[in-house]
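Below, in structure tokens: the form predicted on its own, a single chain.
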Amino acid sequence: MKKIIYIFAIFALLAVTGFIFFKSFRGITPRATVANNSELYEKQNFNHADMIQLPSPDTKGKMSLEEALTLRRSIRSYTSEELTLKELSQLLWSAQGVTNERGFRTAPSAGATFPLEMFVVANNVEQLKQGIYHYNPFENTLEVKHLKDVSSDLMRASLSQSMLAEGAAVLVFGAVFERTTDRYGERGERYVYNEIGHASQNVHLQAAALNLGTVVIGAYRDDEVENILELDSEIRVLYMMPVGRPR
């Protein structure tokens, strides 16, 4: 009777030392599970009053990879010719376009949570009046939020950075961190930079290959940014990109 009671006393000791490391872990090393956001991103609540369909992105190009790399530039200055619909579909495909039927990305993301967010403020876009769009992934779709000019507030914001007003449009890298912070606790957040970091320069290759030009904005006012833009409060603005034709 001893014996088979010091057996299950080995047995509920192992157990709970695997739940404890299991606890203790989950937050640092990714599950394998795979969750498509689509039901999350229907939650949000965006203006649907307009919706542009944008063309279908390119999957193959005329430029090498190694090519783009070499290319790759941060190019601050800008002409004032216009950005095709076409040209602004590929580079949002490249952040965070959808690339199979399971919801997957063109940027690698932790547990697959897609924190990520994608707004456009046009500029200089052709068929696009001057506003605040946002990217749905899952359609290919541009939603128009405000139909207004906030070159020059956006600007304001963002310590005068005149490419802000000069780029035929700006892409904002927003992000919901609560999507993956509630898979993986405090470091989820690190998860969120990263992803940042991947799309980011998805786009910085994209618009080399392209021959657009692009640079990464991360100085500017936070609130004062995300006022302007009228974001969701859960949306935050970790990054954006002026793109134009190099001056």
Ligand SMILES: Cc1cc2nc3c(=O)[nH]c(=O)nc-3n(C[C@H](O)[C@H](O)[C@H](O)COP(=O)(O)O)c2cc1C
Second form
Amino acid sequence: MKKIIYIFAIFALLAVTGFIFFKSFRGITPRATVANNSELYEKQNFNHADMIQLPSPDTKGKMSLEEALTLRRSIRSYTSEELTLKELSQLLWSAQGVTNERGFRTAPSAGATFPLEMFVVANNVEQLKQGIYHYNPFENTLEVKHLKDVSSDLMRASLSQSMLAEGAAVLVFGAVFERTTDRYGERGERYVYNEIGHASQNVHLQAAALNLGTVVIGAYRDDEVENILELDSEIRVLYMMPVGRPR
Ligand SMILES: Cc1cc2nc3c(=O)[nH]c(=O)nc-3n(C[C@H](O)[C@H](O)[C@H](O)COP(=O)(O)O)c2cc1C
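Instead of the form predicted on its own shown above, give the structure for the form predicted in complex with the named molecule, please.
What follows is the entire complex, opening with the chain shown before.
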């Protein structure tokens, strides 16, 4: 009997130590590395055969940050020219690109919980069929979700804002709130909204530096947009940014 109690006590001790160890590292471990690469991706049934490797993003540009800040403006009218894959890669990287070996990103994230998932609606992008794609920041790839033209549906769901159909691409900012609220409770919601602001401003400045036009779109019917894009039920769309060459 004594032996059983000893064994039980050792197991309990190991379990408690493991739990404390896990908890203490949660604040610095990019949980999204786990969530993104396995849990979420598996849940969404991405067809890994349909992956597009994006060109490597540049980490040096032609325009200074100060110039980009001065030039940044909401631009709502675009030419019909296509967006290059390199430009799209650069924009996605500016939003959520991985910039160190721990999986940390171009935008800050509360407790490194990384709630954001980027999607692209490709309307007129070099080498991409019209459709909806998911950005994998770890692999720098796009995963094909659905190959279909959603441009006019998206425009209608966004109070007929024509930029959604005219943009060569629309960057969609999705968020899995639970990744952050699991850690921070209700306050985590605020953090997710904060984070969307960081990531979208990065895209705004990156677009300015590439002489591209964009605008943040907050006015749309949430459920309708999420249905059109056929996103997983845990993903909320918090912003959309159409991108094109300024007319
Ligand atoms: C939260 C938020 C939501 C917005 N939603 C829209 C929108 O749905 N459609 C739009 O055309 N502009 C939208 N904008 C862009 C603003 O209209 C724009 O930033 C403002 O007119 C200032 O112009 P600027 O961005 O050129 O400085 C939004 C901006 C913010 C911050």
